[in-house]
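Shown next as C-alpha cells: one chain only, the form predicted alone.
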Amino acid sequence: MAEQRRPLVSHIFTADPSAHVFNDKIYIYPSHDIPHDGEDNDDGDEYRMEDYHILSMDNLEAECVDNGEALHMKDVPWVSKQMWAPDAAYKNGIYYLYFPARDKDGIFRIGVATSDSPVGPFKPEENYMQGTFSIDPAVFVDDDGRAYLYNGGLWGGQLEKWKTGKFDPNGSENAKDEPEVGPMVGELAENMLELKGSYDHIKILDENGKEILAGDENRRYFEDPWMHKYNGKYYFSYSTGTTHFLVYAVGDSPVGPFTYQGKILEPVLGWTTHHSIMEYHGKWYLFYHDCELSKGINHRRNVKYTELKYREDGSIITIEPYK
C-alpha cells in the first residue's frame, strides 16, 4: 500500500484526526480550522473551530470524502466557543461523538453527542459530561466492552488549572523538578454518556519507575492522548507540546501507570502535533496533521496518514514525516 503523506482534503483546513474503522470503512473525526488573520498565543485563541466535518474513505486507497457538517456549536446549549479536537466511539448500536468546548464561563468541558450513523448528524446532550474538564477527549473501548475516556491539555487546555480538583484561573504547571500534571482518565458508564466513577490523573513513568518531571519537555505530557492495544499491551501516546514530538508509553492496564518508551513522530511543520492510531486489514496507521497547505500557519492545518511499524519487541519505529 502506498504511503499517504499528502493532505487528505484541501477544500477545508482539518486537524487533530481521530481515525476509526467502522464496518470495514475508515472514518476520520477531525477538528475544523477556520481561517482568520488573528495572532497566535499560548492560550490557543487562534483556534476558533465552530463545527465538525467527518471524513471517510472506503479504503486507504480511496478518495477521502467530506460528509458535511455533523455538529455545530450553535446546536450545543452549553457551549460558548472553541469546539476543539474530537473523538468518536461505537457501542450499544450507537455512534458517540466526544468533543471539548468552552462553557458559558469560559471553562473547557467535554461534551458528547449521539447518532445512528458514523457521519452524523449528531445530537448533543443538553449539558457537558459532569465532572469533566480540559480538552482532547479520546475514548477507548477495550476487548471486554469497558470504555475509558482520556483527555487533558496544558496551557490553553487548562489542565494545570485543575490540580486541586477545582478550577483555579491562576493555576500553573508544576515546578520543573516536580512530577508533571498528568492527563485524565475515567471509565465511562454503560450508556457512554457519563463517567462511571473516578476521574484521575494518569501516571507516566521513566525507565526507573519514577514519574516524568514537568521539566522533562522531551517526554512530559502536554496534550493529545490516544490509547491503542497491541499484543495485549496498552499503548498510551501523546504530544509533548513545546518540543513537538509524538511519543508513547506502555502499560498493563488501560488506566496506567504507563512507562515511557520513545518517539512515534518527529516534529512536523507547525506548532501543534496531534494524532491517532488505528489498525486496518492487519497493518497499523498513524493519522496526524501538519501545516503543509498553509505553508506554516498554525491554525490552518491539514490531516495526513502514514503506516506505523513495530519491531519484534513491540517498540514503535520512529517516523520522520518528510523523508
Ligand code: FUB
The other form holds:
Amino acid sequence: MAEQRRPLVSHIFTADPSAHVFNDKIYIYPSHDIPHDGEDNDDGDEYRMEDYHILSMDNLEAECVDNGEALHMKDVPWVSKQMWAPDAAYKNGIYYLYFPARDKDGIFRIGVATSDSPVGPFKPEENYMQGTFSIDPAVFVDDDGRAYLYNGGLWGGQLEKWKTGKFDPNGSENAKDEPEVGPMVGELAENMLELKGSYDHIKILDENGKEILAGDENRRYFEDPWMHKYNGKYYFSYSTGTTHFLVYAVGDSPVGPFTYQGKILEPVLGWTTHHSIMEYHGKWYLFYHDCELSKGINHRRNVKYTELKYREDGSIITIEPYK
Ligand code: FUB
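Next up, can you give the form predicted in complex with ligand FUB of this protein, since the form predicted alone came first?
Next comes the full complex, this chain leading.
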C-alpha cells in the first residue's frame, strides 16, 4: 500500500514537490514546468516556470487533483522570470506560499504570498523578503511554533555569488579543498513574512566534525533543502546536484550544524533531483520528481512519492528509485 512511484499527474509537467498535511489532507506544492524546445545550460535557463498549481489528495491512494492556478508571475510586482521550487507553511490561521524568482535585476530572491486556503489563490507581498537571495525555500515550523527558512542553490541558483554577503556576479564555488558554500537558514518573524534576524550559511560536517569540502561532490550541498524532525533530531536533507543524490545530515538544533549521514535516494532519470519528506498517519513518505513522462527531458518533470523507512538507530534506508 502507498508505494505509488507513478507520476501523480500527467496533464501538466510538475517538479520540486513540497508535500504537507493540512487538516488530514495531503497538499503538494510543485513547480510547474513549461515545455519548450530550447537547450539546457548550467544557469538553468530551461526552467522557465511562470505560475504555481497546487495538487491535493484526500489520502495517499486517492486521485491527485490539480486545484488550478494559485499564483502567476504577472501578479507579483517584483518578479521578472523563473518561478522555481516553492514551499508552503501554515501558521496563525494563514497559509503561506514561499517561492523563488528572479527580480527585475535578474537576481534570485525569495518571495511570499498568503491565502486563507491551502490551494490559494495566493496574494503576493509587494516586494521580496528583504535580505533573502538564491532559490529553493523550505519552511519548517518547529514544535515550539518557531519557524525557519532554509534555502540556496549553486550555479543557476546563484548561491556562490553571495559568499561575501553581497551579490558578486563573478562569484564562484570555493576551491575543491576549501569548505563548501553552505545553504542558508534564517528564523522567520512571528508574521512569517520576513526574516527575524540573522540569515546564515549552514555548516554540514563530516564524520570527523570537519566542514564538508567544496570538492566532495558526493556530499556537498548543491540545492533543494528540506527539514524534518524525527525522534527529536533535526534531519536536514538536500540534493548534491552534480552527483544527483538526495542525502541527509542530522543535528540537535534547527539551525545546525548537521553531521552528514548518508543517501536517501539514488539518482533518478533527469539531471535534477528534488524532494520533500512528510509524515502521514504514522508513516513517512518521500516526494520527489523524475523525467519519466518526458523520457528524460530535464525540464519536463513529474512528481511522485514513495515510502521512506528508518532503521532502529534513526538512519534512513536508501531508496532505489526503479527497483
Ligand atoms: O525547478 C528548478 C530547479 O531545478 C529547482 O529550483 C532546483 O531545486 C531543481 O529541481
